[in-house]
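Shown next as structure tokens: one chain only, the form predicted alone.
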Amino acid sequence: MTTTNSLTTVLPDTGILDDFVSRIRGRIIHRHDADFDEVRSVYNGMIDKKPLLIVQCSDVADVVTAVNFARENQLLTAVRGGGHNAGGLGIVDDGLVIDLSTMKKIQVDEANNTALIEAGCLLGDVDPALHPYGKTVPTGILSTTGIAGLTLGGGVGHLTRKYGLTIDSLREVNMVLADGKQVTANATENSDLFWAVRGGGGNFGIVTSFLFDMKDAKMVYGGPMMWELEHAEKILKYYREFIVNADNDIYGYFAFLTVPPVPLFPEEHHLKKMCAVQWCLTMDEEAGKKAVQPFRDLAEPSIDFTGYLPFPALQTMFDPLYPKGMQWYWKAHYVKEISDTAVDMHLRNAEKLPTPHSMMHMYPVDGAAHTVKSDDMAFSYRDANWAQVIVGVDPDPANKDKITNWSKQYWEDLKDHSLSGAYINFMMDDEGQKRIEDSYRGNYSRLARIKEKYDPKNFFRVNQNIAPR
């Protein structure tokens, strides 16, 4: 669609818009509305896009109406759940945003051990709702993350080694397709579509609800251990062997970070660059302490906040440090092995952390996640041991180039020590088509054929796009 500056340019017949408005039960936000800037904002403050309309859908009927309206009027369309996407792909310039953020119903079925979760839910909605049952769905690490985008990209988080990716607990989805039809996809009904949405992103339609098998996770032993950078080499070299050989009840992601200058952390360590392991062990306190003791024996942590706590408390631990609206630039790799040379490059880049909020995380994607074959679902990197993410982060837009350049250089230094693709939820909107294809490897051709079947005109293209074939 040609870029436009007003809705009347696209829809000179005001009756079309009036009819659309009359059929939407939720709210429609225009550019002239007082809260337009607030509503259009997404988690990543580096993204500044201005749609023509934002439709806050109240139910599936609204989603169907919005899809039909956008398709019939050739409006470039973005779909937003939690708005947490790295590249800001839940928003678009001069088009329509289908916003699911008010669709937050959660239904727990104890008899079948399932949870039906609508697409507007954040992890901060899901975890507290399931916790009273002693249950959860394996998801991410920040409660501000949306369940929809996380799941459609695969879903990496604190319980990956124990229960697999988020998609490994997914039983069924309800969707609205590009032609406005409502469908259910599961192992027996529209099974090709079900295969595709488990890792293929938002390419195939709008998932309005997810049916998950629930998992046990009421209390965990978890939290961060942090060491000054002088210990980073031996910690990382020990960690790389420890975690891939550990029992699946043991999860810990490795990080480089700067200690935030907030009362939570001892003042003498404020703004020090450190390495860390963030733990989540699905075992009791005594067993958890014993399991991570080798790291304390290796080098005494400068900060040790590990303890026995409710799982939702672990999920929300770092939310206050990363509020909505900060500048983020993401780069990512899948990693199978961490060589000595790679360790040296990690250390070199960690010493250059550009701002107090910038960081590098290596999330384990082994354990239970390795029990699924690479072609069982769209997510293809079942042989990777880590999903690495490098993020330059800062509240000040003036530091955009600083954090971007650091992230890109760090990524470039590790490129030859990584696998060819990346976790699509960690990718910005400037990666290029080859990078997207590399992130699906041998599954890409099948995904393109399924895209051709369900969305032949590529209506859903504001994403890490899979072109119809």
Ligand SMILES: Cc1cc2nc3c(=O)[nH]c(=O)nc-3n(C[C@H](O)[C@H](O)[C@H](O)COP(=O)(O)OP(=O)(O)OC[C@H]3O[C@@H](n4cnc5c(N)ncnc54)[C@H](O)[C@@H]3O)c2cc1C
The other form holds:
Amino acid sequence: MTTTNSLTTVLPDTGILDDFVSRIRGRIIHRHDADFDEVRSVYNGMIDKKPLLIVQCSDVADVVTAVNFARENQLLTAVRGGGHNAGGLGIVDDGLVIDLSTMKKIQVDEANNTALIEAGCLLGDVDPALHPYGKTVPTGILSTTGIAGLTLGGGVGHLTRKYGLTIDSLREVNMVLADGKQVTANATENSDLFWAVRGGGGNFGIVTSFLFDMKDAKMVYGGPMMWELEHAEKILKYYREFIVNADNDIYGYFAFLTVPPVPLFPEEHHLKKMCAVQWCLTMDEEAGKKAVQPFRDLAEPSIDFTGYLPFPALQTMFDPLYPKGMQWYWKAHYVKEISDTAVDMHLRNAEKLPTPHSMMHMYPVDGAAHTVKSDDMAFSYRDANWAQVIVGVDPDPANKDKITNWSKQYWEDLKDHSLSGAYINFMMDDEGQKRIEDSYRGNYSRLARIKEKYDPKNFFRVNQNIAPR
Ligand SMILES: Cc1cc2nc3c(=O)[nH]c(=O)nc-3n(C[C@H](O)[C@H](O)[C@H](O)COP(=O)(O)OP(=O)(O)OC[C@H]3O[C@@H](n4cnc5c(N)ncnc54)[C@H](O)[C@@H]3O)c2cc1C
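I've shown you the form predicted alone. Could you give me the structure of the form predicted together with the named molecule?
Next comes the full complex, this chain leading.
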């Protein structure tokens, strides 16, 4: 931890702070507040950063006031939505955090089939609010993730093959820029900004609300199927062909995992390493069962929890297994093909899963996500078939090196079998500038020019940073 400064060193004139405090309608949390440690904590327990101040904004006016205060006083500023970012990019040492987590309004407009969602919402706020209408916004797989960071990076999840990435459903954003101005960006107004925020992360300003097209999703056929590792080669080789040729109503991500030792799972399988496919089919029960039957015929799953269920139930299925505060180390790739050699590498690394919570997931990013061109918006990897993530996870900080080393080695082994960049939302903050550029490929220079236009001094730099050009 690099925390060295105090508020009075950075801001000796207490009058400036008093004025700021008097103008904020939300809450300002100082280091001396009793709940400072609780408020500053983020999802990844490996991150331990101490800001000077956290501003919990109650509305857009607070966001504007906070941006102006930070800029005028040259405070390093982080922006926080759900606080889920792997690299802890929603928090900062010795600076200011503009925290939108209490801005959680959701407005459904049935006539226009849209939802206006404030940037502090978690996926677990969005799904239950839209479900009564039989609708959703296609997002990610764990309900504690923030809508803001997820959307700005792209957004992959159970409905990607059916409806595309989260940004493919985004119609408009309302933002506060580095100079404190409020703007709207959509296909016709500030269209360059709208192009950039669809994958370019928090580089261009603070999004205060997102306007999404809603998509149909009431009931789905889904859940996990798990097999012992002895079947993994057969399952993965079948899966790699099956999924890229499947109808877009069929989604299944492939995983290596350890069966959690909790009553939900049969005791004889507790703590066994397994491979799995987590399904989500936008079909009725009979059609869903039939569509995944080839996997049951290939090898009988040790655990088969597939069934017909409300979409939000699928979206929250794994929440209890991954509470806030564990140690997480992430490494990611985009993948086009899974060669036989890559399958061997996967199997070798799966056997070495270092802790029961550690895992590897391959999320399909084909289907409807492939109907958008690579330069239609900032998110570039429209030719990838999977966004792969290797995550070492454990509750015990003593195992930090163990999970980190496993993730790095697994990633290294698969490097030559992957595309050159990675999904920026699956990266820590230690990957370097070249890796960020590789993750945007041909879109990077356009992003840098848009950054120069909207944030020439790089005020928003606590992120996977695009340098102004
Ligand atoms: C357990 C877990 C599961 C996940 N599952 C998925 C998944 O299924 N699909 C998927 O796509 N991703 C997934 N992710 C990755 C996730 O998308 C990123 O971690 C994302 O950054 C989280 O957004 P957040 O708002 O919670 O993060 P924060 O930590 O609050 O912020 C992350 C970044 O976004 C910026 N940011 C946040 N809010 C704003 C805003 N309002 N305006 C401008 N910039 C902002 C921040 O400055 C920071 O750089 C998962 C992450 C975790 C930890």
